[in-house]
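Form predicted alone, single chain, as structure tokens, below.
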Amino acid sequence: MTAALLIERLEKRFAAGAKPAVDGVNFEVPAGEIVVLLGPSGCGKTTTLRCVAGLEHPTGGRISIGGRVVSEPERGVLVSPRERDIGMVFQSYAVWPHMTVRQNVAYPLKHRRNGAGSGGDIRTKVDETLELVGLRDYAERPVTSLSGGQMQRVALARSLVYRPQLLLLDEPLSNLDAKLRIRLRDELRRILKMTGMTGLYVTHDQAEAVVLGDRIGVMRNGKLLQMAPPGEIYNRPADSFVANFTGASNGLLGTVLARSGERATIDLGAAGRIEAWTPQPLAAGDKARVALRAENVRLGERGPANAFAGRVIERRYQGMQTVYDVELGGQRIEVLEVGTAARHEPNGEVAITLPPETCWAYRDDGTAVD
């Protein structure tokens, strides 16, 4: 089956001789799949999306939508944005303030070159799409009377109403308050799946990426570091940057003692030895950083492997959870314990277990914390 979106060796430089903003990126999005590009500001994710949209002109590589090449600088191919059969939803709502909700959503049907049929057909399509996004009762209201979340639903409906081959979403929830962002995030995935829409979504929010994406691509400095389902990104990060950016804030420094298959034994100095999974070809003597998430540390437990004695340095009670800073052989880690009671006192000794399957060892190149 032809991929809805295929990106091959994509490169974008904003000036001759400049460092590429997008550097040799390759991935595909099968029809009906939602792929999320995740990364910090300046990583190249939005530039990649804008190249797909035709709003930026790549300096190398090839972009195909629905099997049709829409950009290939080497052959002089550059299809205009309006000819690419895409929809776009932006950070700003980008609705027409002088129109009603219905008029906003109907606009692309009335002005697309291939037409949309009779007025009755347009009305039916608009009603169906407004029903989908939960705005049918607001059809005749001025769009300026809506809340921010409702205006973003109008923008989504306007992009969905003509059923494009590909929907591009550039941080569409970032301007909403926290509670509304969470609610609309969950509804957005439901809506896209109900329509069978293929989506390319850009965000810097890890929780958004995990909820929305069938696959997540983590980017840094213009490069795509890893593209995988959320569970794999979260539990088997390809390198220390992916681990850190997706929430593995702890890093223990040590020296590799031995490696067998995908498991490494690492000397942490005064703390002792630790067993960790590694995707990298580490060898005895290499300096390594062991990454792990605060929520995976077992405080007050001594397991069969990776069991240590620690000391609570600081405690931060947060109601539904408590965050502890724990010293481990001269190094410090953060531990998150769920529950409404804080069980461990500052300056107290505590047993601690770091489950081997949740510890990931990488070559220490100084990039674990960004």
Ligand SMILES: Nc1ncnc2c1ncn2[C@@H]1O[C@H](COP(=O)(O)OP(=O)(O)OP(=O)(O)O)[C@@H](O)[C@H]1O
The other form holds:
Amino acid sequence: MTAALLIERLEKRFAAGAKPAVDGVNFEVPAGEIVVLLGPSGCGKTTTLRCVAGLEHPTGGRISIGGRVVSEPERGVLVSPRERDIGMVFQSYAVWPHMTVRQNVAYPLKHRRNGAGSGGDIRTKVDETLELVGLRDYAERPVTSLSGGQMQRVALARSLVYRPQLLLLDEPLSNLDAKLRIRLRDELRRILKMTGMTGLYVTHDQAEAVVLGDRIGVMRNGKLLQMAPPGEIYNRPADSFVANFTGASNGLLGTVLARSGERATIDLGAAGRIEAWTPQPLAAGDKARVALRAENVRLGERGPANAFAGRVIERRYQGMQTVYDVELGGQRIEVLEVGTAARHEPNGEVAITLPPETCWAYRDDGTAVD
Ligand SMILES: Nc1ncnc2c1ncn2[C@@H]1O[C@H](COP(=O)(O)OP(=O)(O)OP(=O)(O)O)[C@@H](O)[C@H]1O
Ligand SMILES: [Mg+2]
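What would the structure be for the form predicted in complex with this ligand, given that what you showed me was the form predicted alone?
What follows is the entire complex, opening with the chain shown before.
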């Protein structure tokens, strides 16, 4: 089947000789799938999205939408944004302030070349779409009387109403307050799945990426580091940046003793040896960093592998959970335990287990991960 969106070796330089903002990115979005680009500020997410929209002119590579090449600078191909059959939702509420909700949503049907329909037809489509985004009762209201979350739903309805081949969303929830953001995030997934829409969604918020994405692509410095379903990004991060960016904040430093396939044994010095999973071809003698999540550590347990003797240095009770700083042979890790009781005393000896599946070894190139 033809991918709804295919991106091959995409490159965008804003100035000749400058470092590319998008640097050789490859991925595809099959029809009906939602792909999320996740990464820190300035990593090239918006630029990638704008290249797909045609608002930015790539300097290399090829973009195809529904099997049709829309951009390929090497061959002088560049299709205008209007002719790409895409919908877009941005961070700011791009609605027409002088119109009602209904008029806003009907606008693209009346003014797009391929969106034309009869009056009754338009009315039905608008009603259906307003129902979908939960604004049926607001149709006749002036759009400016709506809340931020409601306005963003109008913007969404406006780009869904003409059923584009591809919907592009750039941090559409980031202007909303935290509570509303979470609600609309869950709702957005439901709406996109109900319409069977193909989506490319950009965010720097991990939680949003996990909830919305069928697959997540993690970007850094214009490069796509890993693209995989959320569970794989979270449990099998391809490198130490992906691990760290998605919340594996602990790092234990050591030296590789042996590796066999994806299993590595690392010498942590005073703490002893640790077994870990690795996606990299580590060799004995390599400096390694073992990344792990605070919530995967088991405190007070002596498991069958990777069991150590630790010492609680500090305890921070947070009501629903407790965070411990634990010393492990001269290194420090953070441990998170869910539950309203803090079970371990500060300054106490404690058994600690780091389940091997949740320990990921990467080559330590000496650079701190931001
Ligand atoms: N019009 C432009 N001219 C020059 N440089 C640009 C332009 N737009 C973006 N850049 C640069 O390209 C890089 C990628 O920017 P981009 O907006 O794609 O990042 P982003 O991942 O969307 O970040 P954020 O999370 O902050 O929105 C940055 O270094 C940025 O400064
Ligand atoms: Mg951006």
